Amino acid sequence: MRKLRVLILGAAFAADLHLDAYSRIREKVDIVGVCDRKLDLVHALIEKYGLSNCTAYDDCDKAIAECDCDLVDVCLPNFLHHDVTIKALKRGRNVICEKPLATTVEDAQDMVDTAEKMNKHIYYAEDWLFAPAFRKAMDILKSGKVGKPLYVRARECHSGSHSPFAQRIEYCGGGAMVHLGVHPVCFLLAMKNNEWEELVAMTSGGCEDNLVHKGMEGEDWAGVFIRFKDGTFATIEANYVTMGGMEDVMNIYCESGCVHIDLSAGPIQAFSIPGLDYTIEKAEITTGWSTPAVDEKHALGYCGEIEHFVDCALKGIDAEVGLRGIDGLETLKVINLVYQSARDGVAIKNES
């Protein structure tokens, strides 16, 4: 069986997220290079995960000029996502872009038309879609057991991206709708295959009027309402300002039932009163009782995407829905009309 040679942009938070989940699937691909402004990151990475034929960049043009593989995956601060993506399309790559897919929708918008011009494929890194939680959730809802979906309620939330370049719009796009809500938002699109009807949103609004984060240009906090084509209302918030680590939640509410989802969720509760190593993503304390995560990358989804990108590029196909570059541009879509909506105290209609 061939293997998939993958180039990896980036080495810190996010590459080592993705370099976890090939190392669960080596017998498809071989990961032949890592690049990182700072070698000390990549060296370490390559170190960690045992990666015997692995290259060492610390430029990104030169490892994309210069490194034999089939397909790059960027994992690289949001508004760098545009130049390295065009630049591995142009060069016959197929791409995996880490969320959200770039830092404005014009940037997004040349990116996937220049994948369809060069007859290549944007995997949209979006984990939410494999998280073995939400997956089981939309088999309930298939399975028509619980009835229509007729309301949705979905939120990521934390005390604060880890990221310098979270700090600044020009760097990221914006503040927790785009880091955080993106997930949420591109989840609930591609569950309504990208059909919504409208919106309506209030963010916090960035800076001295953040409810936490002042030094925030981005909002710490946002609420979105949206109706889609077929009747269904969602709820969605994303905020900077929850503390005790990283929620997940979603709610379904059914003409049947009702699905409820929680991947913070974990079936361990521990006691410790100097503190555990590791609980959960972004949890300030570990000490007292807590609720550590089991396999969380599993659990977040990321080894699910992986896999499947990795298997859709050794076929030379398109992701599933949600997972496509023109997902992620869809995405990008709504988060830009969700700041509209706030930023000037509107509904928005989609006039697509």
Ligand SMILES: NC(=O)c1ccc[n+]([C@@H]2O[C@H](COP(=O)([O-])OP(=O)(O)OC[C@H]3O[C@@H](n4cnc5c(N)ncnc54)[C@H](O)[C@@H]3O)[C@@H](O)[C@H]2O)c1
Second form
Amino acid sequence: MRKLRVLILGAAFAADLHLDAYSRIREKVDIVGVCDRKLDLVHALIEKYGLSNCTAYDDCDKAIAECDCDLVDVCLPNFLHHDVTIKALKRGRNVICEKPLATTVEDAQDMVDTAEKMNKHIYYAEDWLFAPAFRKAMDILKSGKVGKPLYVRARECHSGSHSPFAQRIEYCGGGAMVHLGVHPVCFLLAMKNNEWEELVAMTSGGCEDNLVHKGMEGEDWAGVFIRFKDGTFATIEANYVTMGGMEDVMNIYCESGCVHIDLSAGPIQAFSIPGLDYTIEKAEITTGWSTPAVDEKHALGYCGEIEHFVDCALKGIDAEVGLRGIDGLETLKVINLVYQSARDGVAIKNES
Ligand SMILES: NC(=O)c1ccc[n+]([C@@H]2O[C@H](COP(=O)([O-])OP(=O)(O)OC[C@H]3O[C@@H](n4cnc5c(N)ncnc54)[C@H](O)[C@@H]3O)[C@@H](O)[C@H]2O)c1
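Since we've got the form predicted on its own here, give me the form predicted together with the named molecule too.
The complete assembly is shown below, putting the previous chain first.
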């Protein structure tokens, strides 16, 4: 079978998540290049994953121009997504792009338009859609045994981003809602086929108005109520004031039942006086009682999404609903309206 040749741009946290996923499907993929302006990070990943036919690059333009690949996987800070995606598409490559698709709706629209013009695909890396527990929840809904979902409450929260680029809106596009809320927003839009009717939001505002992160331009707390065209509701929350590890939670209340999913509540509880090596993403401490994650990258959906994208790229087809460039664009549009609603103190109707 022909293998997909992949160039990864970025060699930090997200690149490591993706490489872990690629390493589980080596029979389908060859990583032919990794690029980061910090070459030591590139070499560390090449060594960690034993990448034998992989070229190390420290310049994205050079990597895109020279690397003989089928797909470019963008794991760079948000403000760089647009330029490298456009260049890769124009070079005839399909693209995986990490969330959010871009820092502005205009850039995201340009990316989607360019993909269409070049007859290539943007695969939008929304891992929630491949988290096994969320997929099981969707199977339960599809079975009809809990009835129609009437109200969904969803949140992603933790204590703050590790990325220096997350501090300035110019580099990242916003605060907790664009970084974390982007997951539940995309998931719910996919579930409801983008058919939302009205939203009203509130955020902590950024900088001095934030609850904790006074040096961060984006908000560290955000919440939005959404009414969908089918008359049902959702509450979505994102914040950087949550300690004790990342929370990825969804509660779905239906006509004849309900489904509760908590990606961070694993089946193992451990107690350690010296502290474990690792428990779950963003946990501040590992001493005392903890809930160590079980195959966290799989549980959060990274493995499933990457394998899906590889399969789609090998077949030359687009991804599932929720994981296409257009879904990244629609998600960013809603997030920008969340910010507008919070800023202006108004409810916003869907004009499209
Ligand atoms: N899906 C998820 O759950 C998830 C989790 C983490 C990050 N992400 C996304 O992944 C992307 C990367 O985030 P991250 O946390 O890995 O890292 P990051 O944002 O801290 O930086 C990524 C890397 O980009 C490199 N870089 C910066 N400018 C560069 C340039 N001009 N040329 C080459 N390299 C450059 C940096 O050296 C760094 O190693 C972001 O868009 C983020 O939102 C998604």
